[in-house]
Amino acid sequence: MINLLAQLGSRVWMPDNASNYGSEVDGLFYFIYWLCVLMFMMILGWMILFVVRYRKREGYQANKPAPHHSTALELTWSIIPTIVVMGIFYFGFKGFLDMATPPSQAYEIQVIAKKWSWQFVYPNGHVDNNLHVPVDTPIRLVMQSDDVIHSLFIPAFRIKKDAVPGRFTKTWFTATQPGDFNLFCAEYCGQQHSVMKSTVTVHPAGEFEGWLTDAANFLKKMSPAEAGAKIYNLRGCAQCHTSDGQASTGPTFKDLFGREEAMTDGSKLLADEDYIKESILEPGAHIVAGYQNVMPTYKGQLKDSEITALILYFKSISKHFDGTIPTEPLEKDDQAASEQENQSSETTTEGQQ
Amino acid sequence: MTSIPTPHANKLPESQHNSSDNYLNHSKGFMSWAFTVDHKRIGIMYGISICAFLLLGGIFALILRTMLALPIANIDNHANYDPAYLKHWMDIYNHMFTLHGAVMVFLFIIPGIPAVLGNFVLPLMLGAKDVAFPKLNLASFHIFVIGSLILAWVLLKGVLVAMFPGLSPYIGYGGLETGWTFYTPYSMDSNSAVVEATFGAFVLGFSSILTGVNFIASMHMLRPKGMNWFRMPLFLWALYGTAIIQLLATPVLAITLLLLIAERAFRVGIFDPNLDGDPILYQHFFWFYSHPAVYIMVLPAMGVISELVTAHSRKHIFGYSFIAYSSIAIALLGFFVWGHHMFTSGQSAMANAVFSLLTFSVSIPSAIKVFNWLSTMYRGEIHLRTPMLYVLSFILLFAIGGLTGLFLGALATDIHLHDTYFIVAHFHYVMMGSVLIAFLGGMYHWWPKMTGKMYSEKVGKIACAMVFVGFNLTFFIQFIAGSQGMPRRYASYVDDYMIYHHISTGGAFVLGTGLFLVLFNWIHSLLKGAPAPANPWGANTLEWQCSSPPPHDNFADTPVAGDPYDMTEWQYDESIKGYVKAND
């Protein structure tokens, strides 16, 4: 019976389900929906019965006095609205500590959200914008805010967990159906809230691995200017510098190689390898005039090799840059990319000296 | 033509009959009316300046309205649009919904009932000349007006900086984008007029605790002979458990949002976690206030609709002790709910659990409201006037209201809709849905008391119905939203979700014609409207036994008060429109 009125509602309420979830929080749903009919019905059918019956018109005189007060009808309506919600208490509750508490074998993710895009680490380190998980697994999300209070909210798994920053919350689910399924952030974050969406990949059983291990291995897929896109892209630089000259929080990275900036000190820097690579880990040292010091540092977070793609990148994206710009990954294997790394680490200590 | 008939059964002293001299005429001037301690008057002021909220709150509804039913709301669209300007453009969203949110809160829901009708009415149901303190009464006054001016000083600033952004460096930030809760700490960064409209709700908070003080000390030192406490009106006890919430949880308001200026300007680090300070503190001292001032709003409509249904079903009140004390069950009960506003934030699932439980149990009182609104039309005599329609509209508004609150009561489903437009629909659903209609058909009731003219019952139930569809199809929708995950406060969404908002946009402009409608029939009652009776709907509660409008200082004579809901005695004189004392 439950499942047949379920089925009646599910046309407009609530998302197609894909987690652990759904029976519980659906059928608590529904339950209480079913009775909201049924009590809303209750009172309208009293209403209009009344107001048929009792409406002031010709003939019409009220049979006085009427009752003004019954302590047992009192009692009933006071007492049987009370069980019902201490059942529908019981209900929320039960199903509430069930997210509450993760299977301890459970897949570890960790988030972090910032304004306003999401970032999720992987186990092997590789960070995605977009949550992959693989199907009929326990995930558990570990997060945390690096700006303001965001809210990570995935309606086709009835899950919504505030991150908040200076804390780490935790959620977790079991995904049940492989596919794409929206993810919003629902608590409110400023200028570009709205659009701080990602996607869930939910893979079938045996594929998660190999495409982690892919996504990880893009440096030894990719030609570094390609990389480099996609580390500016995944990494949040672009929600402050754009890739079409257009000024936002920080300058624009077109045209930036090679470029010469005025910083808010009068001196003039030119925007070469160093300048660029001192930006990333060490924003705060040169301001470009007419910016504010916001930027956090990336020391620790960027391995050499992706601060030698985005670099290329840059060169890829500027006019003041032409020479070639490498096309083999610059990571082939390990031994190749211990040798890169070796030469990007060179390349710092000339610029320092 | 503009005389008053007097009512000639009635046999109140000879100096309430005398139509030339009532409190509108009986001195003229700015002053007159600036400084005067006249509670009609201050009603008077406050109804002119709370409608004005409203209609400057709704103009911002129906712009975010629009603006979400255009093609660059809908994120497909994105790419056909300069990102500069798409930014630009969810900035002025940004500001557009928390700029309603917060003119509806804090200039028209909180002040509306109890500052306009409690400040008209309480004194008059009571008896009495005035309110306990007259002089009181006419600062909180200022102090609103002195807190809205500040409040439109940000929005004018707003404007300013909009039109004009070179003036930002010499006036600050303007406008506001922070939503009406501020929460930290993204208010610490906002680059909008957070110090202002902070210090604005501040000093507003202020006005709220003295009206409190003030109706309080009314109800226990005025009340007239024969007038216990329970055959007080009911719209009295309903202010009495607003008064007590509007003097115990506004200072906490009022703390918080000093501490978030003082957050703000010295960067003492208290709730901004860059300073070693807890945003989650935040939440819980705000809600601490903000969810007892649900009460503050919903309770005194409560008060309202508890006169309405009783005079226009010509019946006595049914359950008047139920109702009585729901009132102050619902205001005590009110302060330990707060906690369901952060099911998500990461409290602890204790503290979850305790919340919840008693969130359902405050959902008893209100119940036994309904039904004894319900039974006390039962065997009555109805009479389906302009103000028994906001009887009935309120009636199915707040029982939707308060049924889709068990959803977000329990917690497995609240996790799912919590932030999305369910909870918007909810919340609208209680306080445009209820509080807004009793305020309308408060005004409708005591219209005649207040302005001594009738209002056109036709345009009247045209106006009711075109609100009530309206407000259904802007809000029912969002239910539906909701629940499929259409979080709130975003200015684009994913395709999934167009067709709601479409459908939503034209229901608010359906919902701002009926409302425009409401003006126009007050307006037209101001100038061409008959004039009233004493006692146009045969009610038993005090106020009707002075004239329309009444005389400066109310009543000659302290009336002698009875069972306020028993109306067996007055009957209607055709020769009058209006009801007269049968026995006299």
Given for the second form:
Amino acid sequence: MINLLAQLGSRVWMPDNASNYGSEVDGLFYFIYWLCVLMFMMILGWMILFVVRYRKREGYQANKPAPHHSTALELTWSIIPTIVVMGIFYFGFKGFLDMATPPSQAYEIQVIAKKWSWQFVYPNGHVDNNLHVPVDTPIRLVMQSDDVIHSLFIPAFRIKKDAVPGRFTKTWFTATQPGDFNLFCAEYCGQQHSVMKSTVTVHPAGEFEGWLTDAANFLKKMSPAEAGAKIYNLRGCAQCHTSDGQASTGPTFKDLFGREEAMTDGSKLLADEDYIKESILEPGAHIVAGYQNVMPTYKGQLKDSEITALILYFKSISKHFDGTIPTEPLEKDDQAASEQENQSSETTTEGQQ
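Rather than the form predicted together with its partner chain that you just supplied, could I have the structure of the form predicted alone?
So it's only the chain below, everything else dropped.
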């Protein structure tokens, strides 16, 4: 109660506003809220007054008949509420149109929802399971779902939009302050709906571009096993497959590589490189006994180097693999590759001399 009273005048039920149209949403919400409070108190007050004043009393006789009709009163309680409702509709519809009409030069990010993770695809091809945006920049989200209906909900931005299978939906916002904000799925989508959440990171002016370039080049800076672990988390694998041996929706990746797996058709397959790659690109080709065919395909979503990194990560957490895992990045950094090429060229030139 003390915390609630302390917030009066700024916000009561809503989180802090961090988007361009948050104040418009909050203003309409609080107008309706306090109007309802006022009407409730008025109706309750009149009820108490009438109960006390017109209660049945012994020996009391009415001097005149009770009124049964008043045109002025009926017009009053019809016209005034109509004007109020029309005003609410006008401001609500205006706000809806503002939210549904992104600016033409908005920065576009593709959103892929699937059980039970979010994937945000940036113009340079980088994929992240958290949403990163620059401050004070209009952002357009083009959303799709790989399986069932999901709903992207960012409370601090007052934004909620469904991701529907088989079609694209769009929404937009402008983040007005840097920081980290919660992102949830607001449509029940299955067993692990409650864990389908993410973080929106709003970068200060001038920092987003550097983050995006750095994040997109992680294969050039990490060892293959580290890069594979990052992809395992980025691409939503962790939502259905554990890395510590615990049971989940899909088979655990702990000790997967080199293990013989029993299939639903009675056959047995060795989990080697080819098996893992096929399971990523054609997950319905072979189904492990005891599990259902619910995994979406990653065909066209993962590069060969990313699949290789995943395989090397699985090797690093498998007791069945006793080989050596390379430590050099799978992709060469452009600057490092250029320096290496220059050194090689200089060595060749000195040899010819």
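Take the two forms, find the largest set of C-alpha atoms that superpose within 1.5 Å, and that set is the rigid core. Positions refer to the first chain, counted from 1. These numbers were taken from a predicted model, which means no experiment stands behind them.
The Cα shift for P224 between these two forms, taken after rigid core superposition, is smaller than 2 angstroms. After superposition on the rigid core, the Cα atom of D214 is displaced by less than 2 Å between these two forms. The two forms, fitted on the rigid core, differ between these two forms by less than 2 Å at the CA of N130.
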